[in-house]
Partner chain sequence: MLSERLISDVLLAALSTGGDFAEIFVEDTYNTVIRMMNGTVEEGVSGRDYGVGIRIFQGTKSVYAYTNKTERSNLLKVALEAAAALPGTKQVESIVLNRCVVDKFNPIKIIPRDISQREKVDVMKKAHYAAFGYDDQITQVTVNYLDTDQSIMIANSEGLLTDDRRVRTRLAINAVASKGSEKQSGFYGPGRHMGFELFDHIDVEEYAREAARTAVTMVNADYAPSGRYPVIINNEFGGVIFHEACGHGLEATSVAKGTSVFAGKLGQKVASELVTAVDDGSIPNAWGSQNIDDEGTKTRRNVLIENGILKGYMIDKLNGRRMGMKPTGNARRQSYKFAPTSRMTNTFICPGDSTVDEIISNTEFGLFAKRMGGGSVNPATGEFNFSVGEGYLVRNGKIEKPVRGATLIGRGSDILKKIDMVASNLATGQGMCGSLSGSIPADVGQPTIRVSEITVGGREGNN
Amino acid sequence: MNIQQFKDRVFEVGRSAGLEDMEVYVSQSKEFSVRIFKTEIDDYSVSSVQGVGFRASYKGKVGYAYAEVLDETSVDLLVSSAKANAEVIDSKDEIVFFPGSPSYPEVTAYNDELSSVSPEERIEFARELEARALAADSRVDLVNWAMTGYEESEIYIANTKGLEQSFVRNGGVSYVSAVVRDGEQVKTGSRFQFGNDWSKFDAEKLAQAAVNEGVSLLNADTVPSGEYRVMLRYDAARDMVQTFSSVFSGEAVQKGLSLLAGKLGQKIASSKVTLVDDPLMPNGGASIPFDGEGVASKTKKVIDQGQLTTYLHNLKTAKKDGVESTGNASRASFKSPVGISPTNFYIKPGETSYEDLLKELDDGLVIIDVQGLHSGANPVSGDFSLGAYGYLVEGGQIVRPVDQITVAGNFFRMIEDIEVIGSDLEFGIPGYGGNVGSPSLIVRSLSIAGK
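Could you show the structure of this chain alone, in the form predicted alone?
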């Protein structure tokens, strides 16, 4: 049976079983990936996943269940499991079944041309990535990663209150990593590209950028410990924003897991900082017209010129705060409960190019990668201490690569100390935590541990 028929059948059987408000959340995805190693296919994967999450109220409690097949057997399983779950659940949280927004925005995030690219073309692109990287410089010793991938996902949500919405999006990704060697020195450079316009995927450009970075890091050394003016390149800055994005969650605030509690309307960052959550971005990796509870999506400035203007809310946290949901309810999969996450979440870019940022930095460090974010960063306190590498800058010029350093500081102080914001906004690869992006950022001072 199709999705609508399945939904009708679940609601029919649920009513007969005494269930009250009910909701189905169906996700369907197709994935493809291929990895080339030494001209041969090293890994090839094609998958298709479908499943339905079910929520239902029974005697004042809400029960949950899920199934991976949309058939009659699953109908009975969902209804009986959700009912049994509701009878034993002890949560006092009030779950809201949303009847739907008055209107929904038009969002474009699906490209028919990308979906029609053949597996053979994707395989050939990965082979070209490897070949281009090997030919880019005589010091390339090995291309340890050359891959392309594709994902297509569809979300459907409906409930007995009248809500019924669906949306489909797709995206492609390519990644290349090259190992370069000069004598005893070995470094790795990598680059990825994500998007849904296949015509913009450029194997030569991607491979050359990866190799250039690896070569630029050869013969790196540490620097003396101390306080440094630092430029976080767009990718390192993006990783920091993503790691600490949970502090903007209304749930984290309500549970005492964010130092931003009670700071709405207050200045928490440099006046140069505007942090945007934009689910309506054309062809964005996390663009969608409605959230995981069916609330219409909207663009909002979480930080506006340094001032905290909103937390990210779902229906439950919004009700606790007496505000409207911001449309940031999320579900990691059909099996997961409703949580909160950003969508296309980024620091608004400035007008300064990367080259001019180096001149603005004058003397300091460029950090291009931070390591150990899962263990070395504490989203609750904002403190971080991370392995890093990058470049030493003197007089506005890169003079040499730097490694074997640790960068330490506090996220909340860091965003207060942002002095210049670049124009080079770049997003990462979207996931459950949203599609996070940042331009390069010059920070007044961070602690560097070296020699």
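Residue numbers count along the first chain shown, from 1. Whichever C-alpha set is largest while still superposing within 1.5 Å between the two forms counts as the rigid core. Since we're looking at a predicted model, the values are computed, not measured. What changes on going to the form predicted in complex with the partner chain:
- Once both forms are fitted on their core, a CA shift of 2 Å or more is seen for V62 between these two forms.
- When the rigid core is held fixed, the Cα atom of G428 travels less than 2 angstroms between these two forms.
- With the core held fixed, the Cα of D363 is displaced between these two forms by less than 2 Å.
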The other form holds:
Amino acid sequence: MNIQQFKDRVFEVGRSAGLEDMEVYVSQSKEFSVRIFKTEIDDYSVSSVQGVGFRASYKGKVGYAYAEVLDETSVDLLVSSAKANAEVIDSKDEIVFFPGSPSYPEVTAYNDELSSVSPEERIEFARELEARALAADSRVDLVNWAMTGYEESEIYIANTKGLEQSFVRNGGVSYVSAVVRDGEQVKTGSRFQFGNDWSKFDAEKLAQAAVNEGVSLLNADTVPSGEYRVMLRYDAARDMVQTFSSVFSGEAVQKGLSLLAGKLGQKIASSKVTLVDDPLMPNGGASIPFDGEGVASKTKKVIDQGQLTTYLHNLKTAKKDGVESTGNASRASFKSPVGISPTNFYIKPGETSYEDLLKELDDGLVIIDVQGLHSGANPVSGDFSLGAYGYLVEGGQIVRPVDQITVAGNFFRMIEDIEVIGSDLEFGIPGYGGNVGSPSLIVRSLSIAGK
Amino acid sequence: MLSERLISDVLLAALSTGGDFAEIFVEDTYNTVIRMMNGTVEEGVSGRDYGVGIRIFQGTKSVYAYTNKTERSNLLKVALEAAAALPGTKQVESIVLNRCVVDKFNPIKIIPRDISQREKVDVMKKAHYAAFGYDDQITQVTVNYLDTDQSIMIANSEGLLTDDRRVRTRLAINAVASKGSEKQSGFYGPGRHMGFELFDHIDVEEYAREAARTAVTMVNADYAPSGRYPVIINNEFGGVIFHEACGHGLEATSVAKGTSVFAGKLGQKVASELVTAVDDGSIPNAWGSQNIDDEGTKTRRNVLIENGILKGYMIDKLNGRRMGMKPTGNARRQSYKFAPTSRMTNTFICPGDSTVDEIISNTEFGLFAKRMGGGSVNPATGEFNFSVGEGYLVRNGKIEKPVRGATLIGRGSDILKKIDMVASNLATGQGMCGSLSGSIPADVGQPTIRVSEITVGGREGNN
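Shown: the form predicted alone; wanted: the form predicted in complex with the partner chain:
Now the complete complex, all chains and molecules, led by this one.
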């Protein structure tokens, strides 16, 4: 069965089983990835997969089910499981199946040229990554990751209220990590690139940056514990924004899981901070014309010059708050229920370059990586205590690398304490939690534990 | 699943170029997740994963392809596409499959799919009420129920044809305690390689009360002092520190490439002589157990470290080729969407002679990490970080007060040498381990241990 036939069949069987509203969310994807180790192909993976997520209301409650094979067995499984799951729901939340927006924005996220790059070219790129990294510095012991990958996916959503939308995207990713050694001390440096413009993928640049970073960390040592003025480099800053992005979700607010409850319209961050969610960004990693419920996407500021202007909503949470959906309904995959997630979500860059940020920092620490975000950061309280490394800065100059420290603080306090915002906005690798970006940020004070 | 004829044809197609070994992995898995918040069932999702993974080796080169369009023509096409990446001369002409019946040592009594969603919800409600009723400061309780019923079939060009069924059931309880605008949480997630009979074996309410107790204790705690000092890590989930900081470095994935600090150190002293550590995927019904690994090798008990001496690694077929060593039954993967590689199963430090009381009374100043949170490690450098879920300050041999917000950082190889006391109370806890071949269930474990010095990060100044 093709997708159309499968959808029609599920809706037909569902209707005769007494299901009311029904929706299918289908994803189909093709992936390719190759990893090189010591000039040989270490890992080579190709795939083509599909999956269908199904949700249906029964006696006013909604149940979910999913399957990967589009056959008659799956039709029966989806209908009977969704019904059984609906029967145990006792949440009073009213779920709306959306008939479709009057119009949808034009969004570009597919690049034909990228899709036509041959496997051989991609393999060659990964080989070059490894070779360039090895040649970049005599202290490179080995290159433990040199990979490149490609993915294209199509999302299709249709329901019994008349909604029917689809969208195709593609993207490439490349990652290199070098192990550098000086005597007993071993460090790693890594870089990635994501995007759908193949001409912008630069093996030389990626390899050199990864090695430079690894080498710059050799002979690192800890620092005395205390309060430090800190610059979170764009990547560490981005990881923090990503980790705490759930505090802006209308669902977290309504469930008492966000301390931003009741703060709409209030100043919650330094007036330098503007936080944007932009699903329409050309070729953005999370760009899409409609959200996980079929609502038309739109760009909005979540924080505008320090002031909280909106939460991120799907239809359910918007209805509870008496507002319109912000188009942030998400399906992490076809297996997942409707949730809320940002799209291309970033702190608006300022005008200060990285070098000038160091001068502004004067005396303090640059943190270039934070670790243990899944366990050492608590989005409910905002508290974090994370492994970290970076550089010690004195008089606006990097004096030495720093490791074996933790950085601790509170996210809500931290965004109030942002003093300078860099011009160096960089996005991460898009994933379930959206596509998050940040420039480097100078924070007045964070607790560092070292020796 | 697939006919023997089709399996042979796919394997031969995979070896039509230069491959010397081909393997097919077929998976049919049923999953259920039910989420409850504050006693209200908010979501139920059930589903079925079905797909095929094809892997080809040529020496130490490996190609993996997977699809869930499993009709004959597509499987042959996928096998040929994958084979195209390994050009050479054909090395295997024919394959004779020998069906191998696996000794099933993980008995399953009640298949979760035979139990109504309502009965599952009843167990969740029991947990909810126990946690919610524990204390007035508990303001929120989330209970997730998960079951998975995975049937797999593995065949390879050496003639192996075998199958396994892995049924796992788990309850994850998260309790939040509030005081003013502050919130702290406590977690427990008991699970087994077992069906719905899990709930005849464990006291759900006791786990729920423990999660609530942690949350209430922490919301009333001060911040931990930062600095370098002794840390007593409790048994059970405390084993996550060995898992992250040492276990990953003993996986062939990093050993074969020489990226692990433990590479080339077999027979050498890598830990305090008090440390004996084991990975054992053959413990009946344990969370990380399975009858065979995801390459069809029988799981077994592997001694990793014995009295401080490095004795062995965890090895899969491909890395075994690279290392010239035999597989150890540790090849695992999240699903057919991942090529298998060496992973932990149930990994733990073996019991010693001390008691917990002795360890605490012998500690002048330190942190007692009663419940650990999660953590991660950079396998190349061995640098790790962990959060402490429930901590106490120890002063003059006595527990002084609860403290929160502590993070432990260090290098795995250093920590192993600094373990200076090991108690006898070995227990295990359940986790999901994420790495190259996806997210897989793994038990961590240890008795209560003391590490003479770890860097503790916290929000208070030096002690």
